[in-house]
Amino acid sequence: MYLNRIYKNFHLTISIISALLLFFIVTLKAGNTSTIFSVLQDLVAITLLFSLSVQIKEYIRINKISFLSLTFAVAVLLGILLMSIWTAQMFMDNLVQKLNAELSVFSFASNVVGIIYFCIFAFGLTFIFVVLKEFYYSKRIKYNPIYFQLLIAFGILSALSFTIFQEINQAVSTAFMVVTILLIVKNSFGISWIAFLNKKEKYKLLLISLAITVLASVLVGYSADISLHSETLKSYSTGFNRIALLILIYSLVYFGVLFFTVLFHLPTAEAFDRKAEEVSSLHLFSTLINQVIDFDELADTITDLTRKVSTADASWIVMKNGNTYETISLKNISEKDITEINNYLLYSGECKNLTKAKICSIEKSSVKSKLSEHLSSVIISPLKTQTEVKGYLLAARKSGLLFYDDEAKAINAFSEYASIALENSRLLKESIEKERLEKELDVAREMQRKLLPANDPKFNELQISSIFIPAFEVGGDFFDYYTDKENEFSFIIGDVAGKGISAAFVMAEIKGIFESLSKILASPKEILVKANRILSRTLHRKNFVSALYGKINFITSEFEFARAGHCPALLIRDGEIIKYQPKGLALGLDYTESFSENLDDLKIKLRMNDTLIFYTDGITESKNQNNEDFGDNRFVETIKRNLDKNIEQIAREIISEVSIFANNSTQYDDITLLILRWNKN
């Protein structure tokens, strides 16, 4: 376990050995300055830089910190590291008189505190190092790794080199560091990430680089060979005082070098930003087209956007509704200054037959003193599908500031990802109300299909024969058979006003009305007249009913009806078509007394092979594709020619014959058919 801990943490391992080692080899050396043990404690520095490298590496890689964030962290680390010196002054002198003395106990105590201070440095120095590696290939056009390469090994032969021969000749460590220099010099330059931020990130990195610039140059002084500091790190080793010098000069370069390059990009950070926010919004369109998204929202982000990409003030949309113009969505402007604009550029004929972004200026018009906002400049580009503009998209400036020909270039391509975008909502839209109206209709038609008789009931008696046919939108016709009388037939036929499931919803109250009445009442009429007044506490004023009850008596041979507004009874007799339209207005048009005062009951004393047939207008007013009606005279023509059939053909005649006539046209109304045949003397 302790061995897969120590695999997992291999350069956590090395670096606290390396550290330990150290701290030995310094204790055990007791001020011996001999080359072995200099270039020894130079190795195991070198190990140490490298396992931290490592760690700190895989740390920024793991925690993907921005750019920004590492020269931030590059500077308090350089901050820290300046604050150390400072502190540790105070007792350097001692603490590198002791750490070079012989072994003693406070020689041990002064290694402790040292190897400390050492660290320090090594860890904030190899953090920096890391950094400027991380810039280093950052955002490169081209990979090119050799001069990182030789950089980082001419650093080590300069450290290595200067330990060797300190005491022999410094010439050779002088011109590797020269030349370690010259690379410094050289990987400085050709910084491509800053291209990447934006103008507020390129102000703070401005700010940054020149305090790492300037605690840079100031810790270089600190470590220059004569100070106490640099004595303190060269106790531990004495390449790695030449590796930190080396460091913090390629800091001071490089850092330096970013400064002015900032300093240099800053005038094009505005222009780049709008660029890049363009390419942004273009692209987030590009993704909108092929989203499900609600059309409010995504009017609302379309001039989100429009005023970010042209740093506009206030955007909105209009949108066309008939000869008029409606605001869809608005940003930063009132309803009061729309309608001023508006009126200004739409309605006056000014931007009359657009076809790309204009821009106008109206800082000397007379509609700038209308607006309650300072506004100078307008942007004004059509939306448009493939034939027609559909609608507009705006975008002001205050204060002065006039668009420019790429700002409405801009704005134009943006209002023709905006247009696509926004029709395609709409088509959704439009889509989604379909579908829910296709499925509000399916329940309709199943409560209507639920509401209406399964089958026709069966009497020696009588003969009876039934047809419906419902409508595409779902009509209000309905009938029902009531048969819970000793030897009478009773019935309803009815049309309700309207159609969809509202309609099937009053079909469903009415069928239990009537259902509950015919139980309790003999009379047509008054169960008519009833009806109606229940219907007054339920029904909607701009809802009526139109309904034929009948009933016949098996004993007597009487049918006895009553109609509320319903299409006419015919009754044929010996091959003549008798038209019975008793009056009756329709349920739910008069609540008052008059309503019963003005429907009137009707008997008819029925004779073998007598026929009634009841319909509703569905049949009548069947259109064809010239939107002329059935009409009664083609159906009274219609049934007279199939006199001598049994029902159900004349049923089946009637029905053919309605549908030759409307042919291909869509069936608007329900169509319902009741005939009767009497078959006692």
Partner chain sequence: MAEFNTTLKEQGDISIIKLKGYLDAHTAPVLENKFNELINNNKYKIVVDFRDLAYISSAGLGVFMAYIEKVRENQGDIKLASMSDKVYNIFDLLGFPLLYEIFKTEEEAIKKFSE
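Mind giving me the form predicted together with the partner chain, seeing as the form predicted on its own was just shown?
Shown below: the chain alone.
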């Protein structure tokens, strides 16, 4: 359990152990100045620094601390270190002597204070070093870690040689130190990460790096001097003093260079910000194109981004709608101003045949005085598909400055993306709508199919043949058979005004009404009158239904029917075609008594081989490519030519004649054809 925890905090454990070791070595050493002790101290100190650096690095990586915050932390740490030196100076004099004195209660106490002092510096400087290392490795274009590794190696060599040869010769250590400083200078150039900061952040960085440079140079002064401060540190590790100095020099050089780099970057910071905004907007855009389904939302985003990219004060999108332009999205501008500018730019012919973004000044134009805001410069960019200009993307600026060319270029690139995105979104919307309509029609067609009888009934006395061809949009034709009564066959054929799902609903209602009425009532006229009355409750005023109800009695050979505004009935007898069109209003046109008064019942005594034909206007109103109707004449002629055939053949001939006539024209209405042949004397 403890082992596990130690393993987890391996580096923390190492740090604590090294700190304790240093404490004991100093306590035991008691003023001994043997080199072996000093080297041992240095090694322990380096271990401490190493373990601390690993932990600090982990901490920075895990918390993803921004570079600006890191520089701020460096400044604060340097401040704390300086404060520590000043505070310690009050008792440092005593402290150093006691540290190196023989073992006693006082030296022990001094040692406790001393190790804390040492640890503060160890931590502070390690932190600064880790930050410098992070900076070195970040956003480097040419990645070459060898110089940094060399820097560390020479730093350590310089520290160790300083300890080993401190009594004999300082030249070796100084040589190493010079090399290290050269490496520091080399590594401090080529700072690229500041380029990714915005203007405000750059100002902050400028101040912080100035503060760091000042603090670091003061601290370097304390370290280089044979001061009490450095004496204290040396008591724990001679080499650490050297390392501390190098780290301070590094931060002094690095932040000094940083200060000047930021200073030189400042004038271009704004331009850089804009470019960065442009790049990120375009990137955002390319992902938007494939994501946004909502047209209005997309238009809004485009308008907003345009304003940001061009640092404009206002932006808007207009789309062509016939001969006029419609504003589909706007930002920071009133409808009135848009209308004025549109009138000036779009309708005046100023921007005819525009193929790319154009900068227009309205500073001296007549339109300027009509605007409620003081807009002075406008960029107009066409939103075009491959074939035509669909609309325009506009941005306007208030200040007296004209837009720059590079801003026009940015907007141009932008509008190219925008037109693709908007077109995609529009096509998607269209296809969704189309799909929805098709689904609806599918439902309507399915309903109609289920409402119609599945097969034609068979009788000895009567042959029945029917053909139904639905139109794409569901035309509202219906027919049904009633065979419940003995020795009797009844049927209805009709046409609901209207199309699609609404017609299908009326059809379903009609089917129910006639099915029940056919069981209760006997006379076709009565049935139609009653159906009209029932429909008055539900049928919309502009809807109506044409219908023909017929009944054949197998015993009396009598055919009785009534026609409510439907196509006439045709009787073929002895090679002649007789048309029956008794009076009758369509259902739903008139709910008063006059409906019944104007509806005639007709009775015909059938003879052997009498053929009855019922149909809907889908046949006679079938159109050819010249928009001519198939018409009554062609219909009757077709029947005449096929009189001697059986009724299935007659039905097929009629339909084939209609389709030859229509040739590839769209069938706008349902086609229903019902043929009966009487087989009894």
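Positions refer to the first chain, counted from 1. This structure is a prediction, so every number in the text was calculated from the model and none was measured. Under this definition, the rigid core comprises the largest set of C-alpha atoms superposing within 1.5 Å between the forms.
After superposition on the rigid core, the Cα atom of R242 is displaced by less than 2 Å between these two forms. Remark: with the core as the superposition reference, the CA shift of S377 between these two forms stays below 2 Å.
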